[in-house]
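In structure tokens, one chain follows: the form predicted on its own.
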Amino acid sequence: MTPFELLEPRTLREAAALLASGDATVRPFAGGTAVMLMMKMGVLRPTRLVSLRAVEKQYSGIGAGADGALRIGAMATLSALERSPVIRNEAPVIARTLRTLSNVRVRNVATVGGHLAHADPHMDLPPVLIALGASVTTVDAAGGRTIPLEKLYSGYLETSLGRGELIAEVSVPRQAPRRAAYLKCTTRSADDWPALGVAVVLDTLRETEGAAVREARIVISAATDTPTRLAKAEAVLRGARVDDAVLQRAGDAAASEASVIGDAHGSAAYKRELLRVYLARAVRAALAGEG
């Protein structure tokens, strides 16, 4: 690992200004679970790291508004998110997802903002948050902006964030009364990188009207370069009463729609078949209230 200078600004805006200096070798540093690994492998060789650990405490907070919408500070750790009673009450699918997101040692130091900004398509939270309709608010030297999370990702390990632009907060609409689930298939341990992740959020009619889907949001990860919504599969579910035939059509639509790629966790053909199977399982899990 090459030598580097460590800077510790006291505000997030100050950190953004340091990153906007024009030096391409300057990198932000929060939990460091990804950055340090990439530095050890020689993928990143920064001359400076801008630590975010001393910025304002407000960016580590987790709370909910009167409508149940969540506001999650970018510096909140994944463990804090997992343990938060607010998260468990308002978006239990997030808490459930975190149980098998890497391991507890990583979750204790990795931050929400870093997890989202790293843009590795194998990450577990992005598809779940996109399916819930989340957005991120950013800070830069001039101000900031709000971006729908599904617009954040532009390619493998690439985002639409500008140089000197940092995620400050994540906003997530309340899960209820929608039903949600996230399932992933791993080729090794349950907390390993997934070969496929499928997040499903369903808005269903009242029980007295039957188990019909009013609206559906389906997002996959790990099988594609970026977390990807599957509009054709959503259209199959929209207005339908869920049965085996509907789920088969939705799975076929998803497999034909997604630009599936192969990697060390499975070939494209394998992942396409996984998608058919896991989409049906995720829809049933959501309807059963398992998310």
Contents of the next structure:
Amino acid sequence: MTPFELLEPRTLREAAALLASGDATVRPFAGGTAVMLMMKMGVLRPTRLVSLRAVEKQYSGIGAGADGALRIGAMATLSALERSPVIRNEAPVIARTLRTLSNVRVRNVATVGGHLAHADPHMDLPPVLIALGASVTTVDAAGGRTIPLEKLYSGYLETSLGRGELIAEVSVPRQAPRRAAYLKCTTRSADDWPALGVAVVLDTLRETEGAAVREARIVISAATDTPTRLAKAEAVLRGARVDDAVLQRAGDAAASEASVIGDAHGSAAYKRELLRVYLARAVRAALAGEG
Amino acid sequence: MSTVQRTIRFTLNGEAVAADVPTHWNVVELLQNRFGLFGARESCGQGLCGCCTVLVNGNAVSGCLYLAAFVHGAEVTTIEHGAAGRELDAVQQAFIEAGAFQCGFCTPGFVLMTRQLLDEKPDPTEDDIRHYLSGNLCRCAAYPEIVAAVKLAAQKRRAGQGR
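Rather than the form predicted on its own that you just supplied, could I have the structure of the form predicted in complex with the partner chain?
Below is the whole assembly, all chains and molecules, this chain first.
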């Protein structure tokens, strides 16, 4: 790695101001697990890093707001999220997802805000949080704004965040009474980067009412440039009672509507086939409450 | 002092220390170049293999992905902690008895991670062990023996043998 200047502002607003110059060699640094890799590979050679570690403690909090929505500070570590009783109770799909997200040491250091802002489509939480309907609140010189997480991603490693705009907090509607699952397919080892991730959140009628799907949200990752909602597959599930034929139609719809791209984890054709299989598995896992 | 160099003060294996470090150094560079400690070593360089495991304020981190500047004010524990003149702990003893290594390059990381696991879960299932240690790689592939060693260490700890 090449030398850089390291700044540690005490407030998020101050950090945002330091990043607002438009100089692309000045970068934010939260947990740093992704930034360190990029610096080691030489694809990032910052002149100045603005560490977010010393900003106000409020941005590391995890709690439920009055409206029942979960509020997760951007500087909360993935381990803190994994261990949070609030998360386990109110959004168990998040806690389950974290169990196979990278490894213990990375989760101890990586932050929620960094995980979302890095915008590598292979990451696990973006599809899960988008499927749950999450939004992020940002801070910048002008104040800040709220962005649906679905609108955050504009391309591979690209977001709609402006220079000097930092994620401050993530708001996630509680999971219950919806049923949710996230499944990923890794082609080398269980904790490898996925070839495909599928997050499913279903709002279903009770068994006594026919157990039909009232509303479905399906988001895939790792096989597309950005986490992507599959509207056609969702439409197949909406109002349907789930059986093999419905899942086959949903899988076909997903495979035809998604702009699947190949990478080192699998070719586009292979991933399209994975999508058919994993979509059905994820819906079944959500209905069984075991995702 | 230039802006790309700073003095950090921290606790290293129970002892108060200070060091001048370039801001772009990671913790492995700090330990090796300033303190002659080689138990944490960089292997994959990507946080995947666990050979560079150290504890910062009691939490396991990958030393190769952690900036040295950020241990200022923290407590850092390495595999060398308490090594001089002390008996082996339950985990180290279990790794020897189970034959859980060949070359030993990855062993410091496995020992530190196993201690963390057993602190959290004194009686882990095989699934717990495999999940918790999924971020540690052993290129000699002593995995069956390592899993056996973790189970043995858990027994030893519960029986009050060793630290």
